[in-house]
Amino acid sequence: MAKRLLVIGSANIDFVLTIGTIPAAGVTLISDGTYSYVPGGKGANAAITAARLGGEVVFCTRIGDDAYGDRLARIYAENGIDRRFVKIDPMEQTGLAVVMVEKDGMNRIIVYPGANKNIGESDIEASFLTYPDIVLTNLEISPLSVEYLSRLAERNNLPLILDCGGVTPNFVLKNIRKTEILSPNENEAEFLTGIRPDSLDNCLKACIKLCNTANIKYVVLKLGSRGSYIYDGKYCDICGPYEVAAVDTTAAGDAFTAALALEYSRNGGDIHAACRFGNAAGALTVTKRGALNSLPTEEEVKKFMAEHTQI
């Protein structure tokens, strides 16, 4: 039986610009790149990834009563996502992210939350009535909403996976209840701890500081081309990356965390196997441009893992 994953998080339309370089302040750049409008948002990326990887996905979010919201709702339906808790917000536009992608695949993102900032307690409480096996969220929604859903997850004895994407100064980690897996990338780990995880020693220091701040079972650092780093409060381990040619890193972290959460729930809590699966999903994601178009299927990930060896 497929595991039911409840994803509570952001839904955006992404305005993606491919450019040679980021212009300096006051400089007008004429780019020979391209632009497009594609579905995005960390919550939506995770929900679609998990659905494509074979999970039964319930998505709780808010979209605007506009053309972009209509488009996103159709896409969620096409990917087999339970949309009962995708609410249309009459007061706000659909969230927007401006994604600037440089030649080397690295990106810079500016997010306008729109309807995402109105995801509240009533939305979250209703979505928990679907009896999920695991809950995944991110920080592109209100910190108070994240705190509330963490209390519900603890009350219902559900493992909570917290992707730190979108973290802001308003977020207080110590207010989050029991977290099964906390997963920041390098920038987010430095933001939360003041320690840049650019070496094995600093990875360990950052993880220790995170675990001393909140009740966390596992910290999984997303290290991009360096793979991922696992810490369980006592022991640490590196989960090696897969070598690929990066085209666009957009949504790679979202795909990693969704694959990690889903595989963790269906393999009985094997964090190392879950990280290997997540690394493969993330590696496949960076080989294509855009968010939605790059998110892999279960068959693609399994084939990739069979044909490639971790570094």
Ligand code: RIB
Second form
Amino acid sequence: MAKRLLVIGSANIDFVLTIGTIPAAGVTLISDGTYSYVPGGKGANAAITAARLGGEVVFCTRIGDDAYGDRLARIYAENGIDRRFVKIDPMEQTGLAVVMVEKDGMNRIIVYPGANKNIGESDIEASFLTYPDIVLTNLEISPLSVEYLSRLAERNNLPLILDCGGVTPNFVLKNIRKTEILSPNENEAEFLTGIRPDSLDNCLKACIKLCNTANIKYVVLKLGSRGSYIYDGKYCDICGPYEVAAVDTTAAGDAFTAALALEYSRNGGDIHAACRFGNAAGALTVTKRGALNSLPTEEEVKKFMAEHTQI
Ligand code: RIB
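The form predicted together with the ligand is what I need now, so please give it after the form predicted on its own.
Okay, now the whole complex, with that chain kicking things off.
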């Protein structure tokens, strides 16, 4: 039976600009790259990934009453997402992300949150009435809303997967009630702990610090081309990466966490198998440009895993 995933998170329109190198302050750079406006947002990317991977997805977000909002809502419907909780905010514009993609596929992102910052308690409470099996969120929405939804998840005995994408100084980890899986990337782990997970020793130190701060069952560090690192409060393990040629890393972390969450709920909580599935989904995402365009389907991930071995 398909698992129902409730994703509470951001919806953005991404202005994507490909560039050779980032200009220094005061420099005007004439780019020989391309630009486009494409759907994005960490919440939306995760929701679409989970739907493409066979999940039954309920998406709770806010968009503006504008052309970008209309376009995003249409795309969620086309991807089979339950969008009863995609609310049109009359006061704010649709969130916008300026995504600069460099030659090596690395990106730098600036987000104008717009309507995302108004995702509030009433939106969240209503979306919980859909009887989800698992809840996934990220930090591109208000930290108070994330605290609130963590209380609801605990009260309803639902596993909460917290992707640390978008973390800001206003986020207080110890205020999160109970997290089944906390998943930061390297920058986010360093931001939250002061420890850069650039060696196995530092991965462990960062994970221990996170688990000492809040009630977390698993920490899964997203290490990009180094794979993922699992810590369960006692033991640690590396889940090896799949080797691919990266053209654009945008949304790879969102795809990883969505695949991890869905597979974890489908396989009865096998964190290792869920990480393998997440690594494969993330690897496929970096092989294509853009956010939404690059998110893989279940068939693509299964075929890829059958044809490739982890390093
Ligand atoms: O993780 C990638 C996403 O971050 C982009 O789609 C952008 O909208 C920002 O939210």
